[in-house]
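Starting off, we have a lone chain in the form predicted alone, written out as structure tokens.
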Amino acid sequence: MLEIDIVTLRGEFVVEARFTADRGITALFGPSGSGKTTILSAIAGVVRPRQGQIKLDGRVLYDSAANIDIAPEHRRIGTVFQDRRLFPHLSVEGNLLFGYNQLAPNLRTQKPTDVIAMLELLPFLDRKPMSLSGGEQQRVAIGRALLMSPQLLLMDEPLASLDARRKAEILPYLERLRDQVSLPILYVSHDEREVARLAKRTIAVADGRVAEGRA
């Protein structure tokens, strides 16, 4: 479980936070703006908060308190991106296997074969990303983030770049992952039908603030 309770400039806009996400997916939700990649910044580790604190799983990731921050590397997050960040100079396979490769065998909680076979990705495993289509670049980039076997997964406006027809593709694909992958999933979206498909719960953003929403 995902535990937030923070207080984050940018420049002179504030942003607040203080909810808790368990497992499977909560949505962030509210327009361009009002603080959601600011939240998801501050719990991967990139921005800084002014104070608070951020468990995950009971362990501290962030106490302004007690002088904690742990790096961002080391607090077991995986991302997924809406420009999907992908290396272009390797195979899916590669980019798939980059970070699972890295990992210390006892920390590897997630199986390629399994993710491979949930995001129907075994067909492209030789092909460079330019050769596909951007709803198949993203369920790579969400198998890459899986093999890193993260503890919480983030999920910045990942439909924001597709068009309607590759949304269509892809939705199913992320039900999968909601409904098979044991992870909290934090999404962030200002697609009302979207997050309405997808979340077990919505948090609404607003103005730098969060709103408890409906279950």
Given for the second form:
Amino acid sequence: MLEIDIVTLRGEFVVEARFTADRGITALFGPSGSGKTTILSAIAGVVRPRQGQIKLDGRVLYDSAANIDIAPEHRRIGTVFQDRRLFPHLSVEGNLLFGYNQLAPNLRTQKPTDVIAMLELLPFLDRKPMSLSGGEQQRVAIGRALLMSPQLLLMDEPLASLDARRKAEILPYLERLRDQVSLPILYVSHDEREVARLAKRTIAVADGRVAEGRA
Amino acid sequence: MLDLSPADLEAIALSLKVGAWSVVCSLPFAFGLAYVLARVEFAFKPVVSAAILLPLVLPPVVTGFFLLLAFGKNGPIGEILDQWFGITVAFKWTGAVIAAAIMGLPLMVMGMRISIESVDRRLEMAARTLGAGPWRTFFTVTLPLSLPGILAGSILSFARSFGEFGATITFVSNIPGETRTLPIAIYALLQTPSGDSAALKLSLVAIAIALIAIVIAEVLNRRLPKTHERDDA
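The block above covers the form predicted alone; next, return the form predicted together with its partner chain.
Everything in the complex follows now, all chains and molecules, and the chain you saw is the first one.
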């Protein structure tokens, strides 16, 4: 379970977030510029909050009072970026196994064959990511994050850069991910229908403030 | 084919040796400087950047003169090398390497800096979230993505070092077999009444090597990975 209570600055803009997220998809829902991505970045450890505390499964990842700030590479949090950020010099397989390969074998909870099958990536393994469509790239990005066997999966508008047809293509994969992988997933989106279809719980973000509600 | 004399071959071989050593010796410094210039903001950065580029625009004879002052037997660095290590570089081929390395450094640093700057830092961030520490991220993401530019910069710098003339002849003079590199050999031939045809042959060699180097560098630069992803239209 993720427990978060932080204040983060993005320039002059103050973002406050206090909520918990358990197994299944929790949506952070709100308009562009409301601070959703800033919250995800703070959880991933890429942005340092101003103050507060972040805990994952009881482990403290960030605590301003105790001066704890675990580096992103030690947080065991997988991130799927809106802009995918696949490594252009590696094959699809190289991308998928990037996190997996540096994980101690006893920490590997996800099997490459399972993830590749679930996301139907087998035909693409030898290709370079740049030669894939946006939707296919996003599936690779999801697989890559999943194969680092995270304790939490962050998804930052994974469908936002895709057109309607590609969105429809990838939604079933996200549903499979939700139903087959027992993980807390924090899903950022500004699309109401997407959130309604995927999330079991919705947290509204507006003007840098977080308010909990039910989807 | 070109019917080169043993002295010509000696000059070509010496130029290749000086070029290769100057690249090997300057590579770590150039990469360090390029990385810092590409990634770190600090006071007087334009000044540091200009100082590295200086040999590119300074009259080479000035660079050679200052090398002579610094590395000569009584120069501050030359004295240390001589008394502590028993090494003299003035009028030695090793001195030619130093001159060539300094003259080639700007090209190397510029090429490397651009290639490091072209690496998308969001990819490095992604690597960090995937469990790679800073060093691993450097070796698995930053270095491979900037490698074509690093090689291109090294090759251009090699070509520059291979043909270095002004600073070299000022610093280490013109000693056959020791410091008479290809361009200095051409210069020496032009000083003799019947040397024109021999000078022409060596000049053709210089043109060929320079061309090959530039073509290789150009091909490598084209291989710099495009980090922009395909549009989805």
